[in-house]
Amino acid sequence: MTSTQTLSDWRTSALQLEQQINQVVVGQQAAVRNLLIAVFARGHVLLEGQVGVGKTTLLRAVAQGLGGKYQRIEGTIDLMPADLIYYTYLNSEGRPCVDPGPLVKQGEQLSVFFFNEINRARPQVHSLLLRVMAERSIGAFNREYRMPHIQVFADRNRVEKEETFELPAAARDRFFMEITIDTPSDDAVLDDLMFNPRYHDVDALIGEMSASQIPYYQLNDWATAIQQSIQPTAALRKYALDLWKASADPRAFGIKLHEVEMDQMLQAGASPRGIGYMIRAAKVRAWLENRDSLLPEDLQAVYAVTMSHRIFLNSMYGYRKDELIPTLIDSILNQIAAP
């Protein structure tokens, strides 16, 4: 049984890591907190945003702070599934050689796998990544590679559409969270980013991070203990169930959107996996807030980031996705009464 003191010590280490990351990536406190929640819930994360807003820097900072074995790959249109498993080359003697690729090179010690610009990769690559994310294993070189500690961080930019491949619903549903990174709105933060030389050398900036007190290869056990230590009330269970149902049938809860036929808007709501992820995220948030019980604000804080990418619109409303999904999420949270 994990003691209260142990959970408190873990929380201190987690908050110290959060503070370090916020010193590297400024003006993104909400995104950093969500990433931290995903880390301690052991979920995969997809970042989305404009070019140059710090997505890659944020993921590199998190990987640096967590420690463990880290691998990275760049999404390109000619990337094939085999490129994740092995690569071929000619050695100094001109002989062809085959070496393990980024997914299997570190074996069971692989911790963070960073997929940069995932939407540039082909669907075949997405399919392979899905298996790794779901099963934390892969077959290669006539053996099964287990990766019990892997956490996939991926990013994509929303600007370029040519030579890109939209992630299918199954792929997006595998991601614990989909976090949007926007340009900071605070003028003081923007002034610092423009004129402070500290932020002009990303490698040096990330190198400033001190060694984390978090033993990465114990995080799976940490996550289990955190989930077991936070308990919801019966009323909160009912509230969470209503939030889930509303994502698939908002009309049943009296939700209406302007100039939208509600019976024709949705193709699918959040999956059972999605609601499970939301509860896991809410429990980690409660733990970070030094509580041993769930409150409605825990669910509300993680609802959008865990559920938005699991709600799919019919084609007639697809072009309004960026407008309708946030509005629907806000309407659900405002319409359903919290206990």
Second form
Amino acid sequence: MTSTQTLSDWRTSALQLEQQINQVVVGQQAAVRNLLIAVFARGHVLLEGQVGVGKTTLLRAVAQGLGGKYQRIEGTIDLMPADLIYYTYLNSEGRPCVDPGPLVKQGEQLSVFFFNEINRARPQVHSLLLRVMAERSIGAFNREYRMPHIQVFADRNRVEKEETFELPAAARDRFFMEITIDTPSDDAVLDDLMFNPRYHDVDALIGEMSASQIPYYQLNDWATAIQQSIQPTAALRKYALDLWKASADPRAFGIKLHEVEMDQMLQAGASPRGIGYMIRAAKVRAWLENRDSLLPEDLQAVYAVTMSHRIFLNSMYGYRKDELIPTLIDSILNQIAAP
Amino acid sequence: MQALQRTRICVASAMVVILLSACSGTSNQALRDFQLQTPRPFGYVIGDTIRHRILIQIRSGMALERSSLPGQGRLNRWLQLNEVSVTEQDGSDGKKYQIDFLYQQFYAPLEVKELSIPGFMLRFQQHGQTLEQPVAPWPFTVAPLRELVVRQDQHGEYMRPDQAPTLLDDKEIVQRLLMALTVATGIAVRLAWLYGYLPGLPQRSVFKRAQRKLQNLGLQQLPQALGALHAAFNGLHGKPVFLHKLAEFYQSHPEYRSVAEELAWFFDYSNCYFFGDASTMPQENDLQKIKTLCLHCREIERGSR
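Next, report the structure of the form predicted together with its partner chain; the form predicted on its own has already been given.
Let's see the whole complex now, leading with the same chain.
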């Protein structure tokens, strides 16, 4: 069992990292907090948002803060799974060569793998990624490559739908969180973003961050220790169970949405893996809040980011997804009492 | 022929004289208008009052001599003048007087009889000259109140039943009474609402019910006690209230800010009890504090705090 002092030191480092990221990417405190939770819960993250709101900068800042090796790839329609594993070329002597691709190149030192515009890649690529995300290993060159510290960050923009491949339910479920990045609403932040030349050069901006305080190769151990340090009580287990059940059958909890037949709305609620992720995230949040007990507010804080991409609507309500899912999440949180 | 012409000239000049005299008479006549307005001249009985009005228009500069009016008081054995009032109005076309008389007659005739209000002479003065205008006597008939031969009944003289007194106008009183009753009913309904007596509005009695539940609970039933108070807050707010959402609760129920400190303690205590490590044993004092908080909330609910 890790001592309270160690956990407290780790928390200090984590909060420092959060502060540094917030200085680089301004006006995204909520998203940064969620990313931090994902980092310490060792979960993969899907970012979604408009073009140019700072998704890539945010992920680069996180990668810089964590240290370790960082790789990125751009999703395109002709990207094939093999492109992630190796690439072939003719060297200066005219001989064909095969070199490891971005996934296997860094070996075990790979800590952040950033998949830009994931919805532009084909389903074959998605399925390769699924294995990497789930097992943190990949078979290539007749052997197995392990990447125990890898954390996948993917992003997709909401604007274009042409030439894109919607992520299958299985792929989305493997993402720990789906974080929406919106344009900041604070006028002072917007003014700063418009006129401050500091944001013109992203490399220089990321370079402002001091060297990592967090050893990426210890993150898995930290995450285990954090999860073990916090034990939920019976009352909280009951509350979490209700939250889970409500995601599958909101009608049983008296939840009614406007102009929706509640018994026909949902195709599937959250998966057991999903609810497990939610509890993991909630525990990390409690740790970041300097508590050794899990409170309903922790579950509520992470419920939307961990659950909204795991609730699948029937196709007849699919076109109202952007409106119905947040409303459903709000209704669930506002309906279920604890104790 | 000459005779005819002379006749014509005579007729024409006579017409001019008549016309001139007519014009000069209209403009210089001292008394231009005199009207005596009287009511019906019949059907009066003893004690009846009779109003006369005289309207006069005279040339400017003339004045009514007030002493020529009959004086207030008894005029004769059966007639009394109760009121005399004169209003005077100066205009461009002369002076106007309105004189009102209120007579009362006390004649008790045995049969219908004609009487007469005596006439008098109105006098007007101008530059020491006096103009007189007679006001004619006004005849009218009076009738007896009862028959000549008086009926007798078994007790002697027959008496008519007394006239029923007219009822006082109670419209305004009834209106005020209705208003007062409406206000009183409104106050009673509000009071009942505040005290939670209205069955359809449970939100005003949530703490009353919680208080009733808490009354019989001991330290062993602390979870039920906490649950009862949580249920009351949730019921009042319409959705679950949590420690980190107290600000939102105060926004919709600002009256509970007065117990903010106790509320923060309660939610923190409940969090520790239900979700904490439960290393601290609950004290009797804690239960008492919960009951006190419920009492304070009940007072706020009733509006007495």
